[in-house]
Structures are given as structure tokens and as C-alpha cells.
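Quick heads-up: it's one chain on its own, the form predicted on its own, in C-alpha cells.
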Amino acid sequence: MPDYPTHEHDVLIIGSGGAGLRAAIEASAAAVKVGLVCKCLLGKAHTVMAEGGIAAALANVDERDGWQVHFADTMRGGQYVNNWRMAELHAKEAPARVRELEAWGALFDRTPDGRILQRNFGGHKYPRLAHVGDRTGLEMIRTLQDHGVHLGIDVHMEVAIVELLKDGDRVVGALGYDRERGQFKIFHAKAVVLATGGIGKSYKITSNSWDCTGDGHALAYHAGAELLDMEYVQFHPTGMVWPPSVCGMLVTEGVRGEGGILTNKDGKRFMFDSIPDNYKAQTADNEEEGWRYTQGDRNARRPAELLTRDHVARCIVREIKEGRGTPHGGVWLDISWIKKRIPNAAEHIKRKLPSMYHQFKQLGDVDITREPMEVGPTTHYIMGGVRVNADTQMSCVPGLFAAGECAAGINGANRLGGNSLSDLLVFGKRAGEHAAKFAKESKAGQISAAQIEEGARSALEPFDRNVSAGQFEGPYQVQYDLQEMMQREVGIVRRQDEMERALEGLAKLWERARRVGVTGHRQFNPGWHTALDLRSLLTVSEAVTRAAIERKESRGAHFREDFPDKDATFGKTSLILRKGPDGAMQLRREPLPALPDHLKKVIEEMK
């Protein structure tokens, strides 16, 4: 075996965020030792960055919403390709998990009467949102941060996991590197858990954090897990567009969920134009509030701004390329008009949106409660995953689960806003429950010495190759083509011959992968960890273009321009793809679980 330090744990957690801090969290409340290893630095998790507020059906401002409506508008925002089982579970638990994050400490806004205040959003019938102004994602963290430090749970920051070890079929570990000092740490465990997050940098222009490389997704696909629905890749509307150097960083939804507008540059709301024929459009009482839209139910009004974001972005995305945009290639989105109907609008904005105020005053000098925000749609959030079981989170292969956003199957085609951090609270609980039990059932695999010491000679490589000869490239140019290409050919608006280049593009992208070289020693060298990350990047980027080529229809987030319509064959369909025998990535279809009755009649009563 290596001489490389190791480290025994019952359950380990890939990832810090909600679902991986959650998990922690429960895997150690059933008494196993747990350890929780992070790319960045704890606390720093790209959870932080969700602001507008967790969805769960609490009916503390309408008391109409329940677990039935919250199920059914998550079906319906994913068009009905979603995990039913996941769809029912997430609908169900929600509410006790919020309850549970206020009992451990979490300061959310309340009612006059000291509930939880909620907020309406994209998609939701009724106000539905638990928050803490618009930085609901900070005290989450806070929150899961200062009840686990008290569980005995091993912490291992900085460190990046290059592959996941194997003892047959079963995964018994990983092998990571600090990132700090370049060294090499096995992690021997009885059960895995994935959280890592999204792949929202494999594009160029996105809402995620630097560590969003489809980390996850990847490890479990090249140690034979499956992965779902990767076609379906979830462009905010809004992020900011101006200055340059925050461009796609997001602005909440809470901001249209507090009243704010879309206008187009000639001061058009351009939202009612094209609103779906499942909605009814109306005038509102006042007219100063502009159009409105119903799902059928006169007083479950919202304004058009909180269609699913899907919808909302390719309308964005029309008035821009129409030559109806800002003058930086954005669309306005304005809070600062609700003082026309709300005294002291300024402060009321500032204390409901303090972390907006702050970002676009101190990085684009745009003060909101006064003028409109520059902003444009942004790549933030990948409804595909591992697929994993509804009931206990894990993979296809044993040992190996996965929660949050790197998993699938709640979200089908669309998730809703707000969906996501109860996804993680629900799922991550579940996950380090039931990776707990797996655990406390089998015995300790044995580890390959060989498995480690031909994942450290694959991680070294690019140090072995003479990039100054002029021979091979750095990575950060590898890197740059990818996000281009995929922001390019495989985006909001996808054809058949763009795709298909892509998949060309991604060819000789993992060519030129493959002859990276890096300079330096491996005490914190960012070339290196770029470099290492591209295999990840690389191979999520394939995974949405195959899925994306193979879906031709339109749904939810995927919109094919040569396929506008929806197919009925497709809507009862998941693309499933897995690493082949001879290293290929393989893609099958395969009919979705039918609906139960019970289920069935919910969603028919919704309507």
C-alpha cells in the first residue's frame, strides 16, 4: 500500500453544503463514525449563494397550501418526467425539516403573529418560500455548521477527491489530495455519500461557484453509477450582466417575488406576451401592478415574472436577440417602482433584499431602490444526476449515494425555485440515514494498493509533460474552449447540427485533456487542480450533450429549436447513460414508473 495517510470512517460525505452537511448530521445521530470532505473551505459551499428561500408547504401565509399542491406544482414544473416517489417525499417532509432547522437555530423573517414568513416564487400556487431576507442559503449553513460541530464529525477541508476505490463492485472509499500541500489521502470507508453540487462550470457564463465542476456527477459515472436526465440543464433568468467580472452572478428570484418587473429597453413589460396556454392571463385590480396570470384560481394571481424560470429566460433570451436588450446584452429588472404603492419603499427593499442591495451597489454602482438592475439568464443549476433510489438515496452501485444537486429525479425537466434547498435537507437527511445503515450492515471492504497508485500516476501526469517545450498546453486555455462551446452550441436554444458539433468539439477537447501539462511543485498550484478538474468538466459536458442530441422534443428546460413541440413518447421516457465495457459513454431509454392512482387523483384535484 502507499505511504499515504489514511483515514477510517464508517460513512464519509463528499461535499459540505446543505445535502452533505444534512447527511452528516444524521449518519452521526445513528452513532457511526462519520467523516465530511470539501473541495473548499467549510462554510464557503456554494449553498450560501441560494437566496431566495426554501420551499415547503407550511401554510403560514395561505393556509389553502399543503403537501398536495406543493407535489403537484413540482410535477407540473418538471412536465411530469420527474420521480414520482421524490416528488411525493420532498412534498411531504419539507415542512419538518424547516421546523427542524428553526429548532436548531435558523432566524428566518416571521409573520406579525411570529411564524415563519413565506414568500411567493416561480411556479408555486401559493406563498410557499421559508426565509432570511434573500440570504436563506448563509443561514442555512450557519445553521447545519453550528449544530454538527457538536457531533464528532471529522472534517477534511481542501481536499479534492480524484476517484472514488472499489472492492468489486462495492465502493469502500476514495483517494483525494490536499489542496493546500499536494499530498494524497485515502479515505477507507463502509458507505459514500455524494454532494458536491452542480456543473455550472463547465459553462461560460454562470451563477455557480469556482468549485461547481460536476465533481459528483463524474466520480459516480466512472465508478458505474448511473446518471439521469442530464439533458436538462436549468438557466436562470436573472443574473447580473454588467460589470464584466461579476457577469452571471445571480440575482435572486425573491426580487420578482417581492414585485419586481421586466422590461425590455424600451420600457416594455414583455412577460405577457407569451404566456402558456395553461395559464389564464387577466388585468389586475390595479392597474398600476400591469398584467397577471392564474393557474386557474382568481385569487392564486402572480404576476407574469413568476412563470418557471425556463419560461421566463427564453423570453428574455427573445427580447435580446430581437434587439430589444440593454445596452449590455441584458434585459432591466426594476424593485425600485413598488414605491409607487409601498411607503418607505427603499427600506422596505433593503431589509428584503439586503445582500441584492449591497452586491449591485458595491459591484455595479447601481443603487436598486432607485433604478433598474441590468440582467440576462445564467447557467445555474443541473436538474440531471446520479440516479439513485427515491426511498434511500443510493446509486446502482452499493455503497454509493448521492443527494442534492448532483443527484436526480425530483426536479424532472424543471425544478421550481425554492425546491432546491429543501431537496437538500429532505434527501441529505435520508441519504446519511440510510448510508448509516449500509454501513452498520456490512464490514469494511479492502482497498487495491493498486486502484491508489494508478489514481495518484493519472493525477500526476500533467507534471510529467514539458508544456514550456511547446509540446502540450496549459489548462486553463482547455478549459476556456470547453465553457465557450457549451455556452455556444449547447445552451438555452439548441439545435441538432450545434450539438453535434459540440460532440466533435468535446472529442477533441478530451484529446487535448489528455496532453495538459502543468509547471511547478504541487504545494498549491491552481494549473494542477485546474487540470484535474477538467475530467470532470469534460465528461458532464458530454453526458448534457448526448442526453440533450437523443431528447428531440421540447420540455422544461430543454428546448430544441428544431423541436419545439413536446412528444408524448418522450414525455413517458428517461435517458439513462453509463460508462460502457470498453470506456464509451453509453445512452438507453427507458419508460418512466407510471403515475399511482392515489398520486394520480392529487394532481387531477390540483388542477
The other form holds:
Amino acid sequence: MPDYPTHEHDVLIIGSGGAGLRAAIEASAAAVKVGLVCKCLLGKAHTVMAEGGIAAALANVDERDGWQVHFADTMRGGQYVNNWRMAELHAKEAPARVRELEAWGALFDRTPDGRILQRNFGGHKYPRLAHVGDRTGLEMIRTLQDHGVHLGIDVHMEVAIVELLKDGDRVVGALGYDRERGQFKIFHAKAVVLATGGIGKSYKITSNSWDCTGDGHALAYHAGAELLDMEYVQFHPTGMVWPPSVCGMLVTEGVRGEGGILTNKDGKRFMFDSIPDNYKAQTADNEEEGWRYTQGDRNARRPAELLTRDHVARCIVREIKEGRGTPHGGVWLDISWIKKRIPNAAEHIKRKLPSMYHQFKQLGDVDITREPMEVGPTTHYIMGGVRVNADTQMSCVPGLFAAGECAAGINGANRLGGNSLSDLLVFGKRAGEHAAKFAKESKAGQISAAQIEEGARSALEPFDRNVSAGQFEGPYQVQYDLQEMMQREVGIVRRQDEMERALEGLAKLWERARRVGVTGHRQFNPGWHTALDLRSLLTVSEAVTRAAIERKESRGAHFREDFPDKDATFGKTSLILRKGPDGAMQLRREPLPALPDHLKKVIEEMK
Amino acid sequence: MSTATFKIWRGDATGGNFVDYTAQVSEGMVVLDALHQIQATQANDLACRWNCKAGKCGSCSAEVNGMPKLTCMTRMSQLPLDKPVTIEPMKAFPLVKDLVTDVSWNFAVKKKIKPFKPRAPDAPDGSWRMAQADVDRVQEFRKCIECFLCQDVCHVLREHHKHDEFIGPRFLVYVAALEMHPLDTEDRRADLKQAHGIGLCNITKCCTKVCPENITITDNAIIPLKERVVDGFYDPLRWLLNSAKKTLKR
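Return the form predicted together with its partner chain of this protein as a structure block, the form predicted on its own having already been given.
Let us now look at the entire complex, which starts with that chain.
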């Protein structure tokens, strides 16, 4: 066995955002030995950037809410291709998961009678998002972190995993390297939970952190797990577009929840022009009613700005393409206009949206209490991911679990805002619980010296290629070219020929990635880290592209210019990707599990 | 588009020096953009931490022209570009490499602080009732993104290296958030006085000045904690009562 430090855990959790932390807490409650691997420092994971809130049918603001309404909203938002069981569990369990956070010290904003306040968000029928201003993610990650550090979890900070270790079919650990020192580490575990988040860094314009490179998706895929729904990439309608330095930075949907409106360069509220049929009944048909909704009028319907993200993003693209965009290629998002409606509007905006105020003031020289913001779509979230069992979160690889953004199913073709944080809590907990159970019922597997040696050798290859001599390319240009290409060819609006071009481009980028070299030594070397991240980025980009080519219809976040309508057959079909015996990516279609009658009834009743 | 010159600290625990770099400056650019540009084009192995590049995670702390800053929130337009911009690692923590320091001490400190201990729930469903007004002041402290810039600037840590005796402004804010939490029932005053070393803070307010979240660290967190400690341990009336009690017991 190579002479690397070995850590023994019952359950190894890879990823330290909301899902990873929640899984770690649950697994340690089951009295097993838990290791938590963070690619960054603890508490810095991408969850920290979540703004709007956690969706849970607490019914604190509107007592008509309940799990059935939340379930129906989630299914409708996902265009009915969600895993129904996950959507059901999520809607039922989210309230308990939120209350638990309060018991661990979270301090949400309050209702006048002292309960957790809930706000409006796109696609949610009633005010449903428990929140803390617009920094809910920070509150959630800090609460989980501060609770978790007292539970005896071994935290491995700044460690990146390069490979999952297998014993036959089963996953029995992982090989990683410590970013600070550049040394390899072996993690020997009975069960592994992937909670690595998203893939945003495959795209040029994204709201995601540097570390959202699809590591969990790629690790699972290479270990034999299936990827599902990879064609569904969510472009959040409102990212900053100017200045270039902050292009893509998220502007929370909470702005629209608090009454913000979208207008084009002619000052027209264009969202009212195109309300989809399945949302007509619950969307206001005039601006006045929409305003009343945001101010808590229970008899008003929501404004068109609060339609689902996929739809709003496409309407924005349409406005820009047809020449009605703003100077820097976006549309206007205006919250300052509410000063016409309420007293002390500036103070109200600063209290409800403090980080938006701060972000625009400091980075964009825009005072959002006085002027509109310039916004456009930004790559935000992937609905697709590791295919897991809805109840246990285990993949088809024994001992390998996945939760949060890197797992698929709950969101279908489009995720509703706020459902991500609740997903992390509900399924993070389930993954932790079932991984612990699996670990207790299993014997320790054997880790293979050969696999570790090969993993380490291939990770170190970039050092053998001397970039300074000019014979080899550094990793950054390959990463940029990938991001540019994915943005251009596999973005919000997709077409067969463009995506086929992308596939050819990916083959070339793979070639380049296999030949990148790095300078310097192994100690905290971002060039080396980027070279290794390329493998994940390319794997997930290929998965997204292949699935998007195969789905010849438009549904949710997946929009095909050449197939602009929904197709009934595709509506009952899942696309599944798996690594073939020859190492090539294989795609197959599978029928979507049918909705049971009791849930069909729930959806009918909520229509 | 103009150019700017930089003097960036390159080196590790064994030593190092400033190295000169040049970067193109575009509208709205921040210091972290310049670091990324240099990393991508001139120094692939230049070490700096960053995550969100939106001022929300607190990873990219460094000293820009001698001031502790988040490099992702420091606009190039705020800096004089007629002379080189210096970028150095934080000084209160051991250097790992270039702009990356070993901040693990902070995580060890937090573990030693007594955790949140809520009172029994107010409602049968396990939930509590709290007024927004009571939550407001703790929410200010919970805005902290743990960038550790306040720790970096604190002279008790930076100059006097009292890491074993003093938890620093970040964790005094953390204790304040717990102590003033409407539901918390724990008493951390003895720890504040002894293990946390609150007496070492002589309220120079440097921490407040550098906080990127604008938390009024000294006035709202540290001074009220100092008052609680004084009330608990140095109140003359209570001292008299206590000594009287002791005398009676004898």
C-alpha cells in the first residue's frame, strides 16, 4: 500500500455545504465514525450564497398552505418529470427540518406573532420561504456548522477527492489530496455520501463558486453510478450583467418577491405578455393585483414576474434578442419603484434585501433604492445528477449515496426557488441516516493499492509536463475555452447542430486536458488544482450535452429552438447516462415511474 | 483599458519576497480579478483562496496596500494606480504559501466555546415565539462571514500573538450572538473572563473598521460582553454580599 496517511471512517461525506453538513450531523447521531471532506474551508461552501430562503409549508403566514400544496407546486414547476416520491418526502419533511434549525440556533425573520416569517417566491402558491433577509444560506450553513463541530465529526478541510475507491461493485473509500500541502490522503469508509453541489463552472456566466465543478457527478459516474436528467440546467433569470467583473453574480428572486418588477428598455412590464396556460389560473392578469399579492393580499394572484425561473429566463432572452434590452445586454429589474406605494421604501428595501443593496452599491455603483438594476440570465443550478433511491439516497453502486444538488430527481425539469435549501436538509438527513445504517450493516471493504497508485500517478501527471518550455499548455485556457463553448452551444436556447459542434469541441478539449502541464510544486498550487478539476468539468459537460441532444422537445429549463414544444412521449421518458465497458458515455431512455393515484388526486385538487 | 502594476508576496514559511506583475484593468474590476488574471496568464501556481467572489463567503482575505480587505470586494478604482498595488497575506496567522495563511486556529477556538443551549420550546410543535425586535441585534452578529479580517487587524493577536489567551473579535462576536440569543440559557461569563481573555481587548475598534459586513463589533458585541463580565464578577455590592455570605458560613 502506498505510504499515504489513511483515515478510517464508517461514513465519509464528500462536500461540506448544506447537504454534506446535514448528512454528517445525522450520521454522527447514529453513533458511527464520520469524516467530512471539504474542498474549501468549513463554512465557505456554495450554500453560503443562497439568498432567498428555505421552502417549507410551515403555514405560518398563510394557513391554507400544507405539504400537498408544496408537493403540487414542486411537480408543476418541474413539469411533472420529478421523481414523485422525492417530491412527496420533501414537501412532507421540510417543515420539521426548518424547525430543527431553529432548535440549533438559527434566527429567522419573524411574523408579528413571533413565528418564523415566510416570503413569496416564484412558483410557490403561498408565502413559503423561511428566510433571514437575503442571507438565508449563510444562516443555514453557519447553524449546521456550529452545531456539527460539537458532535465529534472529523473535518478534513481543503481536501479534494480525485477518485472513489472500490472493492468489487462496492464503494469503500476515496483518494484525495490536501490542497495546502499537496499530499495524498486515503479515506477508508464503509459508506460514502456525495454532497458536492453543482456544475456551474462549466459555463462562463454563472452564479456559482469556483468549486462548483461537478466533482460528485463525475466521481459517481466514473465509479459506475447513473446520471439522470442532466439536460436540465437552470439559468436563473436575474444575474448582474454589468460591470464585466461581476457578470453572472446572483440577484435574488426575493427582489421580485418583495415587489420588484421586470421591464424592457421601453419601460414595459413584458412578463405579463406571456403567461403559460398551466399558470394562467394562479397568475394576476394586471399589475395592480400583482402588487397586492406581494403585499400579502390573500385574495390576489401572484404577479407575472414570479412565474418559474425557466420561463422568466426565456422571456428575458427574448426581450434582449428582439432588441428591447438595456445598454449592457440585460433587462431592468426595479425595486425602487415601490417608493410610490409605501412610505420609507428605501429603509424597507435595505432591511429586506441588505446584501443586494450592498452588492450593487459596492460593485456596480448602483443604489437599488433609487435606480433599477440591469440583470440577465446566469447559470445557476443543475436539476440532474446522480440517480438515487428516493428514500435512502443510495445510488446503484452499493455504499455510494448522494444528496443535494449532485443528486437528481426532486426538481424534475425546473427547480423552484427555495426548494434547494429544503432539499439539502431533507435529503442530506436521509442520506446521513441511511449511509450510517448501511455502514453498521456492512463489513469494512478492501482498498486496492493498485487503484490508489494509479489514481495518484495520473493526478501527478501534469507536473511531468513543463509549461515554461512552451511545449505544453496551462490548465486555465482549457477551462476558459470549455466555459465559452458550453455557454455558446449548450446554453439557454439549444439547437441540434450547435450541440453536435459542442460534442466535437469536447473531444478536442479532452485531448488538450490530458496534455496540460503545471508550473511550481504541489503545495497550494491552483494551477494543479484547476488541471484536476478539468476532468470533472469535462465529464459533466459531456453528460449535459449528450442528454440535451437526445431530448428532442422543450421542457422546463431545457429549451430547444428546433423542438420548441413539449412532446408527450418524452414527457414520460427519463434519460440516463452511464459509463460503458469501453469507457465511453452511454445514454439510454427509461420510462418515468408512474404517479400513484393518491398523489394524482393531490395534483388534481390543487389545479 | 489601462494597466496596473502589482507587488504580490510570493513565498512560504521559509521565506519569500514581493514579485512584480502587471494586469489589464477593465471597468468595475476588483483586486481578485487582477489576481485571477495574473494566475491564468503569468503565474499559474500563485496561491490565493477564494470561493464566491461576491463578498459572501469570506475566503479571499488579504492585505491590499496594507489594509485588511476582501479582495473580491475591493474595486481597483478605489486604489491609486499610479504606484504599484501591494498584496500580502494576513499577518496574524502562519503563512502557508503566497496569499494563503493557516487559519485553522480559528476553527479550534470556536470548538471551545460553549454551544447554543435553548430553553424549552414555547409551543407543542417544538417551535418558539420571538419578537423581531429581540432577534434584530443578534442577526447583526450572525451576518459574520468569518473572513477573519478582524482577527488579522487585532493587535492582541497580530502584534502580541496572544492566540492562547484571547479568542479575538470574531469569536467575541460569536459569543455575543449566543449570549444575546433570545432562546439561549447558557452562561459564558466565566469563560469570557478567563479562557476567552476578554480583558485583553482595549477597545481600539480596529476590528470594527475593517469588518466587510459592517458589524459594529466593539460597541454592540464586545463592550456589552465586558459589561456582563463586570456585572458578574466585579459589582461592588455583589462582592460585599458574597463576602458577607462567606463570613456567615464560617
